[in-house]
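Single chain ahead, written as structure tokens, the form predicted alone.
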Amino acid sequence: MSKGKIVSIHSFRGGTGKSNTTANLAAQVALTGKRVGVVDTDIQSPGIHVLFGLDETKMGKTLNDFLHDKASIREVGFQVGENTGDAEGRAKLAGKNLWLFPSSIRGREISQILKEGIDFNRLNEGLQSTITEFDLDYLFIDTHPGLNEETLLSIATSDILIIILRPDNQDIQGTSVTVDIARSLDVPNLLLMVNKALPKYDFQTIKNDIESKFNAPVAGILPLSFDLADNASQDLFSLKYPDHAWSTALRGVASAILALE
């Protein structure tokens, strides 16, 4: 692979499990020996840092500092493989090449972004320089749900776009809009992922229905899981419970990403 691939993870509506999925996919790809970055561009409501054991006290420089020219992208990168903490799942990432580029959780910095907006040229420059400066194979972007400017930017610069939806009519309608936009922006690879499917459903039927509706491949169907909810973002679920049905399905999505080389 000549240049790192940008993988955007998106959902039309909130609550689809986007951050959990992004963190776990990035971790699974890093476990295969790839150099992986994760950027939280959900600057209005950041959250993915929690899954990597970061809070306001442990967070150093953030994407917000980069956007306001107060830090280089090199200073923002948090090396997860050297800072796994005491969580059982994250401990499996020790020595792996995985960097997190977090957004600030400080209220005043979030309000500043809400008030002043985002410099999209600067954000795009940041995404591209993470790939070159850290020599990444994959850069995963956790996007803001819905469609706004930074989401459209990340979709437009994606090599791979994964749209997460629940088997729910509101999600399906919204996904239809996102798929149309992705196609108009000529995203090279579009994958769908169904999350929170009730285990009583026939997953093959869901897969067939959604693939025929959107004319796009479904890379995985992940079951609704009380165990995942019980984990409460304290650890990377697929690393802590590798044999769980949710983890197995998620690894299938990671394999689909790796297969697109």
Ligand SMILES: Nc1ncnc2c1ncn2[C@@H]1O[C@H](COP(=O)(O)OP(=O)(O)OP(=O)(O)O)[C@@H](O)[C@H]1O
The other form holds:
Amino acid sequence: MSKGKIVSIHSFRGGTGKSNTTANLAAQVALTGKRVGVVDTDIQSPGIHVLFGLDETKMGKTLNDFLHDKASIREVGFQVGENTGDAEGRAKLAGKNLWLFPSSIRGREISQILKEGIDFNRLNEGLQSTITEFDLDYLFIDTHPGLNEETLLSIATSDILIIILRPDNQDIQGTSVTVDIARSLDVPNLLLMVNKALPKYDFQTIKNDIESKFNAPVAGILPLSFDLADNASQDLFSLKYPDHAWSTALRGVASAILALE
Amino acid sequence: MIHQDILDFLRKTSVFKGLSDDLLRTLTESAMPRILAAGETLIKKGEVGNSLFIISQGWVKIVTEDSKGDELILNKCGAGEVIGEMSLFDSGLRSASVIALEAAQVLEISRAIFMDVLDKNPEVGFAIILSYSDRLRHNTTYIEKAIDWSQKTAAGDYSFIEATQPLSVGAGASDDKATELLSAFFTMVRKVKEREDGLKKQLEQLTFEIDQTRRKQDFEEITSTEFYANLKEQARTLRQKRNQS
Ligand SMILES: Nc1ncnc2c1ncn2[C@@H]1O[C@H](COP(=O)(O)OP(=O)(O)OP(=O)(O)O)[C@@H](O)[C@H]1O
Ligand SMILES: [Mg+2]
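In place of the form predicted alone, the structure of the form predicted together with the named molecule is requested.
Let's see the whole complex now, leading with the same chain.
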């Protein structure tokens, strides 16, 4: 069995915190010395590159180029540990083995790929060869919300699926469908993560309620926090503020991932 | 004051508790009685201490000054209590003053007397070492316990409270500081837990509902496509391949 694990981060609705969570989880796992990749498969509305300090001027080859056969996966990988810039949190990743495989943020390229559709075999092949070529222990996939085709593909190929939900009835409803899909696709490991929980609620009750409804573990309940919103995805929050309650809970989720065999 | 009483007082101190009656008697017989008038100062804070005192009658107050220089009473001691036992060994500075509250009597054992007794009865030294090492071991055990409890408390594990209920909590003029510390610690943790439980109760409860019919409909809508059927097949092949390689 190849050693690299694919970890998909998904949510039924948008804005649940997938990109922030994915980037911070990947960073935490990379800090432990693991070799980690992050792929942005949110081709329609990419966002995670911002958290890794990548902007239009610095962005080289993208996943889009790979899908159009215009670049190899090697060329797409952006070595975060060597380009941390001066952000306080990211700076802690210096020298770590962490690569980002960004999606294009050029409007023309986005509309092109949406019009033509994605070659799923090519994407799949890309994910597998990313693991082998970069000798990764973990490949994190940030996805577009909902259950569109590229998201279904990322769920289907994942070893670990993390579904993020807010403590909200609509999110719960959507999550129930995603959980059923993940089981139908035989995803080996399913973890739930609650984000944006109001601190006035009893987290333990939320955890118990959700775990019993889905018969799956809740790896963490992360509080709604002005501090995180204020960070405005500019830096990796859990690295910049390691003692914050959000960061502590996030590290709990990272540990849950590392604990899965 | 009969000597038997004094013997009993001395036996309660940590210094002398290991001594035989004979040795205790030798010690008390060499002690110097002193009579204090009301208001008389027995010990002055800051002076070098060279004696131990056993109160045989009346009351004294242990005092220091507060930040404004006013008298601050730390404690009151009466018959049977022993003051300044450590000064027999270390001639440290007195940490507080002792003043008679009324006409009182004390027995003074000076370091000179003590050393004299020690010279003639070397076994006294050994008995004292024994009682101190005993105390040290006892304290170490308690400190270890306090460390263990602190770690558990930090982790939110209060189970030791139930398991430790029989421990005498608070009360009692014990000269055993380790036991006192542990009791205080225990009381503190119990209070912390109570406050925490109170806070938890104030948290609002939130639970959710799932519309199972809609869940089923949505699931069927997604899984009934050809795309999905292919994907499921591909995923199966992929997993088989990964498991084999
Ligand atoms: N626990 C939180 N408390 C407060 N704000 C949060 C929290 N988590 C995320 N946010 C904020 O919510 C917004 C959306 O976060 P993010 O981009 O990570 O979500 P997403 O699920 O990737 O969104 P999309 O579905 O658009 O891709 C961001 O502004 C982020 O700073
Ligand atoms: Mg996103």
